[in-house]
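Heads up, the chain below is alone and in the form predicted on its own; it's given as structure tokens.
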Amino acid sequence: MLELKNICFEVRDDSGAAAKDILRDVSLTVDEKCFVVITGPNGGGKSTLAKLIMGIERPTQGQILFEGRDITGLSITERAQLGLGFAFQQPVRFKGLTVQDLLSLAAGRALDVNSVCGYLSEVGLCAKDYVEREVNGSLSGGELKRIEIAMQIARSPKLSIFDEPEAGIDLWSFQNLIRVFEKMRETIKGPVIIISHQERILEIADRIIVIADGRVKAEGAKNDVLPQLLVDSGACDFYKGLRI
């Protein structure tokens, strides 16, 4: 489904002279109907990798294949048209745009109230309280996260990417978010990639990929990778205070 071959990404300072490696020779595959969590310490390159897959950034070297097609040079729009979906770490707010409007845009067609209610119910929101709400500052971080997930469900992409969905939300919203992802894991049609360092999210993965210092440090089935993460001395420091 998705294959990354020898991906490298570097950034240069303002003078353009010095380069810093963010990702170095990253290769991995994501199969159909696989629930993948990419984890690792902050600054290791996780979110950059997600942006490269979606086309928000372009790799310095390497190749990205989706369904056997080379998409390395394609734009965000072209990748979205092929079926890639992306949920930002900080969802965008749209003053003047209602939740119904936003879900209709995601679905690519005008949705009636019943359809919108169905999608909102899937993410645990009381539909009648949100259909006509504007997607603005009146919504909490947890509400925005769930609406963004509802957008992904309405759009039904072939591949869904979520960049640190737990960022900036409270404990109550996080518990609801876990339930939404557990349900999505059971019903989603295509593979899901989540960038996260929360143990609760790691526990619902089929496969875990660990990115640190710009490289793939470990990858495999959850039952093989997660126990080592939790006992390794470096990983224990990494997870300290993050379990919810």
Ligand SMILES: Nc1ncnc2c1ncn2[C@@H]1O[C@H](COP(=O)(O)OP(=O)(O)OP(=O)(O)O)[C@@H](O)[C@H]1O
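Could you present the same protein in the form predicted together with the ligand, rather than the form predicted on its own shown above?
Lone chain follows.
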């Protein structure tokens, strides 16, 4: 379904000289209806990888295939039209659009208030307080994050990528968020990729990919990779089992 072949991404300084390798020779395959969690230490390259898949950044080398088609040269819009969807680690605000407008745009049809309420309650937002709210700076980080997750549910793309959906979500809502992803896993239509540091989310995965220092450090079935991650795990040592 999604295949990354030898992806490299380097950034250059102002003089054009290669300054830093962010991703080095990353190859992976994500199968149809597979629930994949990408994890790894801060700064390892996870968000960059998601941006490359969505076309927000372009690889310096390598190829990205989606449903067998080479999409490496396609724009963000073309990839979205093919059915790729992305929820940012830090969601974007849409001044002038209401939550109802935004969810309607995501769904590709005008949603009535009841439908909007349905999506909002899935992510634990009291719908009547939000339907007409503008998606601007007045929303808290956690509210915005949940609205973005609701957008992906409304859009239901063939391939969904969520970058740290738990970021900024309070503990109580986090339990609900886990339920949202558990449900998504049951009703999965295409692959779902979640970037996360949370053990509860890792536990839902079919497969886990660990990215550190711009490389794939481990990849495999959850039952094989998770125990390695949890060896001697403590707040600071989560990745110790892999000796990253």
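These numbers were taken from a predicted model, which means no experiment stands behind them. Rigid core here is just the name for the largest C-alpha set that superposes within 1.5 Å across the two forms. Numbering follows the first chain given and starts at 1.
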Open item on the list: Core superposed first: is there a CA shift of 2 Å or greater at Glu78 between the two forms?
Closed with: no
Open item on the list: Taking the rigid core as the reference frame, tell me whether Ile169 has a CA displacement of 2 angstroms or more between the two forms.
Closed with: yes
